[in-house]
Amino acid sequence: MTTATTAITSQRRPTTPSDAGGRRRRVHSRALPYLLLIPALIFELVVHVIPMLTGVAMSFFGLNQFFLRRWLEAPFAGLDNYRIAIDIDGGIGRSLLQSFAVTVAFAVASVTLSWTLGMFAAVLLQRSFRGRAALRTLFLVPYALPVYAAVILWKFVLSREAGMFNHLLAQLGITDGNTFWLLGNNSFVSIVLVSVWRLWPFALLTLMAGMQAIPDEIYEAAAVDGAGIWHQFRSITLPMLQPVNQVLILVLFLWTFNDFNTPYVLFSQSVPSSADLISIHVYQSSFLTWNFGLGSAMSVLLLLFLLVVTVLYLLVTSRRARRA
């Protein structure tokens, strides 16, 4: 009887201040991570979400130079801006399609060359040798430089009159030293060259980090079995770097496809047609012709394309990884 009375009394025991303080501390510890996320969420909302939704809304209105001062009175255009943008029979749609083709070629060339150079350098720096630290630092210099400073430097290097690139090619006997690298079809080669020079150190850094997770014992066992360097690279390095490559290639593609700084600084506003990337094309359609509704529609189409490509790429690579 005494034991039952004690149990009932303990169950009805009033809450003490120490118990309430412990409960408050537990609630505070659970809520603290969410409270710390609030500033980042507000920043993301202000910088990305609200401008993106505003751009989507603008694409449904005829917001042009006649409504800049009274943009709230811009007429509702519905899907007219999208029809104009994708109409390949019209001049605007045809130029957008050409810009899209140039951007695809630019992205494929930049990603392929950047990944190839990054992989070659990562394999070269994988093993320890004298001067490896200095060589690694030298390789990472392009990635450490500010974008505008690096592109302005390349603009000077590629200039026809005083450019060191023409002087070097003339000394090697490849050209006569009077080639225009920032005009005509050569501008595509120039923009790919600058993009690869800026991006391949990032590929190198990512691939080196991935190779650090591969145990040396696997390479030693393969060498004992008679596997050469190429066989080790094909059978060990590439398969074990598949998760890293999956993310790296996607990031490089998104960066190059959305690249605005490189063509804008390299060519200013007079971008040649062979280097007319879609980011510059959207900018010119918005801020040079003052047709913000049409420019917003082009931006939304670009966003949808990148979303579709990203989803398809992740689905395909995930299925291959599961099969392997």
Given for the second form:
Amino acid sequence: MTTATTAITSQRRPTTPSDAGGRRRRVHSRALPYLLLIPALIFELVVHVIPMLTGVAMSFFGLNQFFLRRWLEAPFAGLDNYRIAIDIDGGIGRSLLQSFAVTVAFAVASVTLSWTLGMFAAVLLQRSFRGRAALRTLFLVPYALPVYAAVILWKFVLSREAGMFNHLLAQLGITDGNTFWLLGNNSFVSIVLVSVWRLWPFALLTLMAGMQAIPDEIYEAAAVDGAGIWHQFRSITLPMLQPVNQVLILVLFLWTFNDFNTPYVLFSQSVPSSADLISIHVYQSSFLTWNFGLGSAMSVLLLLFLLVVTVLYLLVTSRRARRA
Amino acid sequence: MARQRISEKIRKNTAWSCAALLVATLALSACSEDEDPNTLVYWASNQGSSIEEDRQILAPILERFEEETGIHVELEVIGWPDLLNRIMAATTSGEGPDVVNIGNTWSASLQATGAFLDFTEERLDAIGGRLKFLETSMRSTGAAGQPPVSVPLYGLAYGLFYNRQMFEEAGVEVPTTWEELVEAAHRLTDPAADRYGLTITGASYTENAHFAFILGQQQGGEFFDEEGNPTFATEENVRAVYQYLDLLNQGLATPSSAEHSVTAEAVTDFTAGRAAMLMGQNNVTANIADNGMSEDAYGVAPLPFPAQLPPGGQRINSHVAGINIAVFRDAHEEAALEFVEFLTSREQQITLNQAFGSLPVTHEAAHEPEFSTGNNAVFVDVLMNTAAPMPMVPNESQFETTVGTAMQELIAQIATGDPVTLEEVRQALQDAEQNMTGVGN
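For comparison with the form predicted on its own, provide the form predicted in complex with its partner chain.
And the full complex, kicking off with our chain again.
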């Protein structure tokens, strides 16, 4: 009753300047987060959303060199670009499908190996020991190096003539030292190797951060109950890292699936078919053949595939997490 | 209270003033860039060993131009990997330079964009007339039957570089026919000593496409018909591509040739004595010198023809290689043409081509002693008499990509121990042709 009376009284009371100032402050403080977000939103629009929508629009037009200057006059092609891209009886569709298969294999291999290495190292580095900080820093070096510099370095290492990799294999008696690592089917091995070398430190970093959040007491209790390291890993570490893994694996997959820099720097513009990742395939379909409509259609197909994979992955992993 | 209101007002006014100032500055800068007829923006291709070196070579020349004409040139030197993408972006946005260097094989493709000024007879007269340029170089300036969209600036041509000492030791004469070249390569090859007859840039799709074209001309082949449709897999073209790949089939080229994606890597094989011959353009002389090989340690000869040309075969041993200069439609035309005339004048042709190791593209400069003696004379002769332009069709770049990449895959196949057959070459060219027609350009 008292509360109601106070409310009515306050409603009747004429607004004073100090009330107005307070309301303005409240409005301001409520608006502040949105105002602070505006620059980021504008950049997101300019850098991602508008180019993406432009790309989607371009995929419906016959945009080639004849309309590069008058791109607004490019003829409407409907779904023709998509038809060409998915027609596996045609040369372009067949090579896109092959590139897609190579990319899936590359992404699966890279993510699996990066995650496994990252997890292995994170578990090893979980316990405190002398030199742990130095090892952590050393492991993170590949991730800290600029990608172009790192991949150019690998190009030298993997070259047949003077590459260190061949030299090492020959010294160990594994090969005769004359293997082409940047040609033919071996180029797939090389690109996975370079990708894992670059990515596993990120997996390590993320998993180490995730493990910091697991209380030591749980491990101690498990040890008291007689659980060995493997048992502790399966029953404590893995389940408690589930939310971290969910994001980590998704991010690694999206990065590797879209990887452009590694094949571009490693093979220049002469990418062997066994390392023809889809992002570079799309680039070549657009920029080397000047067919931006077709290249955009391929990009949209890639976008749709990644969207479907992401949504399915999040649905499945979230449902599993809820059940657990 | 009053002070608060005043300070708020000041804040608002300051914000508005800043915004207005920003808009005004942007507008003014845009205006000044567009409206100053005495300033040109020039995108030069990277011709020397570095972008900085190019700047140093071009700076005094541009200063001289400004002294003579009062026109200031803002220079940007762009590396080859970025140049075409930058030109395409400029074409699309309409925000580009006034004058730009282009690879001459891009002429017809860029012509199709409609972004460049046509060099009509009137405009050609303004820069000294069509006849001042080498006829072969002028044929690589746009599609036949249409006004050129660029004019030649620097000339390049293929030749055969050979190591004098290795030839002497093996008792081999400089080959004058393709058969002699193969025979010489056999005699010079000794895998046990890591020595081979020649080296190629097998992972470069552009270089592969150049040889497909040159040898195709010798075999009587054409990669496009008169309507501009691709004819990649004709018997003549299949034979030409096989002729090139067979050098690797027979183990006459350094194994690493398959991995070389830039000519400089092949040059290293040559200067290190791993390969006795190198089929390269005249500008590789700079790389050879950089690697420490003296000029008298090697000789240059024209690329040899088959002893007997097949029916329809032509005496072509190079494509008309080189760099052209083009003017964007939105440019300050008068100033731009003055600049083009200046760069293609006798004096600047000598200075620039000497500095960059390229060949003059005008008759006057080509006959100067600097270019009509020694190794340069061989290349000038090839450029003037036995070179043909790459197909001047809008889809030329697709031809280079599809055919060159197909050849690169076949070269990789050979390098990894599986020689290619004539049938595999035919299939690869058919696939390349299907890729080309499937695009629907």
